[in-house]
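First comes one chain, alone, set out as structure tokens in the form predicted on its own.
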Amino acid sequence: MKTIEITVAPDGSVRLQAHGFVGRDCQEASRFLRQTLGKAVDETKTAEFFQTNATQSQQARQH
């Protein structure tokens, strides 16, 4: 399941998980939260940004 996780932090920072996208699809898919919440200070990049469609098939498979 695709999801795109809000914090909000008592101090108004706002902190954005996407999960289950794989590659650059989480940026696609939050590019219009990051447009509205305006420049971003830190990005991290998870494991799954760095999957391929090909490796997630893969692991879909040795389930």
Given for the second form:
Amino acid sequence: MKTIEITVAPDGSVRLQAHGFVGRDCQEASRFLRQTLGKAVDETKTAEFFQTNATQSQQARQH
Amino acid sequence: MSHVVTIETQVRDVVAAKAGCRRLRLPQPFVGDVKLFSETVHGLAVRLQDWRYPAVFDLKTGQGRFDNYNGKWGAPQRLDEFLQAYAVEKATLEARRSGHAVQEQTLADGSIRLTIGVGTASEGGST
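Now that the form predicted on its own has been shown, please provide the structure of the form predicted in complex with the partner chain.
All chains and molecules follow, beginning with the one already shown.
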């Protein structure tokens, strides 16, 4: 299941995490929240992000 | 998870600000000219608990203006509480507008977690 998890700290800062997405799909899916909640001050792509992108590129080359 | 984003909350939505005030049982905010100690500013005025002057947010930039005299005229924690309530309401509002279901959970450290099911209907609203 694809989910976006938002944790709002007691000081009002927001941490957004996307789960179950492939590659850049997570950025697309969470864009509406990033654009409306405020200003993104940090963004970290995890290993999963690059693994899935690498898989996609590999598949594209094979076709 | 494939990426993590940290966002600094900016108050730019009157509807979400009103919902945030309801959540904290604060008076409803209003847009207008507001006198602080030494200046008058225009924006969305939020009357925080035990604050002498309102916190005023520029709805274009989301930036807040206030004069709490280094905490003597209002505890910073009250402003933090409002920002948290606003962010929760704003995220819930935007998720529902996009047709997603939202579940809310309060954590032991006082944080509030929203779990948004992407592509799921928002029938029944948040819990």
